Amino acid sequence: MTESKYTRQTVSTVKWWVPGKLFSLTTTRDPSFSFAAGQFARLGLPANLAADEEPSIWRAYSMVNAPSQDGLEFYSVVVPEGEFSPRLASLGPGDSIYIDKTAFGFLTLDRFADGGDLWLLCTGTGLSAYLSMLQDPSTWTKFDRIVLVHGVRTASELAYNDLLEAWSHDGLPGTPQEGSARFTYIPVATRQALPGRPQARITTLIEEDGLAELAGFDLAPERGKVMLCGNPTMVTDARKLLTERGFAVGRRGNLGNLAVENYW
């Protein structure tokens, strides 16, 4: 008999943020289930969800929460016309869901070296792989400066807004204050203008230096190390002008200073 890629888990919780358009949820979590910060799970679930039947839909999904946490949390957008994620969204605490007994995904910390300023940029749910790395304290004694720049459309699709503000203020909790890293919260939104921000696009804040206007230091190659997550039309425009300014992905073993993936 083979043994089964995934195992049944039960949902815990579930938090509307837009409702109907943005929500997370917690799950129960195998023992056996290890992760590195950044990292994604595939998560399944059968096309009939009335029936008692094996998953066979099945969507990647960035954990939220810290490696060391209990439970699994996952934030999503729901797309009307998706095939998964309004299934994802009907579901409650009680509900069951299959998630992969493997780890996948190499948006993690491990690709750069210590040091330096670490700007992690990104849209939408790409904020999941980003809230995963800065609830592991071992992040905010790996580098000089955090920046969070965090682009969404309007201001009510800001999850997680307060989470990260306390920490731009006070830090992680339970981390040394001596030993934590600076850490900037900088979200943009496109169709409104968000306090003290502008309105704008996050390529177009690298491309004007708009960025290191709000952190109150450069972008630079010579101490930055920049993640990229989200919408690909971003990530692959942000790619090329941070390449342009001297970024690079690291190559055979040799650490870079730029590290990229689609969220979809």
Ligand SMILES: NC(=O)c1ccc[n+]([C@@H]2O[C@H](COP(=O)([O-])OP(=O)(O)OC[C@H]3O[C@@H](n4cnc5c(N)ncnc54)[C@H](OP(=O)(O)O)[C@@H]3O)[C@@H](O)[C@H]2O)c1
Contents of the next structure:
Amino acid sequence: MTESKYTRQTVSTVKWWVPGKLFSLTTTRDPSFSFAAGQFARLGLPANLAADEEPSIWRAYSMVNAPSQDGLEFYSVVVPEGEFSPRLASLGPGDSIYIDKTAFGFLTLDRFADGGDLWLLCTGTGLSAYLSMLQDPSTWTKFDRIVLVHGVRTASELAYNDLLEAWSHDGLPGTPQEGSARFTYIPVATRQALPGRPQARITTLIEEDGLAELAGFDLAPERGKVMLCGNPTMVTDARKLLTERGFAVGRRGNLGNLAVENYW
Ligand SMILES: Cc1cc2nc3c(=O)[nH]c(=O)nc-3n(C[C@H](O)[C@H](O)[C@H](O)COP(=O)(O)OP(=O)(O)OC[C@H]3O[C@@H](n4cnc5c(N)ncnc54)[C@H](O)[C@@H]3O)c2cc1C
Ligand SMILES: NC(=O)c1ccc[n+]([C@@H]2O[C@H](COP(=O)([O-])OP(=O)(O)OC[C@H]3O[C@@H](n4cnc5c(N)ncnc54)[C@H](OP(=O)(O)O)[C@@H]3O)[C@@H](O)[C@H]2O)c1
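Same protein, the form predicted together with the named molecule this time rather than the form predicted on its own?
Let's see the whole complex now, leading with the same chain.
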């Protein structure tokens, strides 16, 4: 008998951030499933959820929790016409979900040398990968300063913002303040004005030095290490702007100061 490539897990909790659009869910975790912060799992569901069938639809989802935390957490958008996300959104506690035994992906912090400023730039659910990194205490000692920029359409889509605001004031609970990175959280919306924030795309903020102004220091390749995650047009456009500034993806074993991941 061939061994299965996936395990069957159980949904533990579901939380809706924006009804019908954005939710997160936690699941049980196979004891042998290991990953690095920033990696993704392949989640599977059967086409007919009501039947006890083998999974046939698979999608990539970044882990939200840190590798050392129990269980697994995922944060998802609902694409109304999508094949997978509406099915995922219909699950409740006790339902089955299938998870590939291997974690995948290269949006991990070992792409960068230690020290300097870590800039985590994302749109929408691209936040997931960074939540995992930020919940990993080692991230806080690897860099001097960390900036997270979350670009969304409207304020209601700023999921996990209470947690992120708390970390920006107090650091990660359980991590000593001394030797820990200073963390700045910059939420930006494009289709609604947020108090005290520019209403602008991340790319516009890179181009016009708005990020440096909001963070209080320069976005420069000498000290900065940048990750881009989420909408592929944002990733392409931001990558171009950052390349023009001297940022580069690592090649052939050399560490770079730019790393990117597209969600579709
Ligand atoms: C490496 C990787 C990690 C990913 N991690 C996550 C994650 O943590 N959370 C998550 O919600 N999705 C994530 N995705 C996207 C996810 O795999 C699915 O594409 C998504 O859930 C929609 O699935 P679907 O079958 O309903 O629609 P699909 O047929 O897969 O997509 C249809 C269309 O929906 C749009 N779309 C797809 N995903 C998103 C999204 N995340 N946000 C906004 N629009 C989208 C695009 O226009 C896409 O062409 C990731 C994708 C990759 C490649
Ligand atoms: N948001 C909704 O109202 C809504 C409702 C129901 C379902 N959905 C589903 O959700 C999906 C969209 O999800 P989403 O709103 O999280 O993702 P999104 O469309 O990628 O938008 C997220 C943020 O990224 C910005 N952005 C888009 N392209 C960019 C680029 N090239 N450079 C810089 N920034 C860029 C957007 O700005 P702009 O605002 O300027 O585009 C927005 O601020 C759709 O596919 C749809 O199926 C959305």
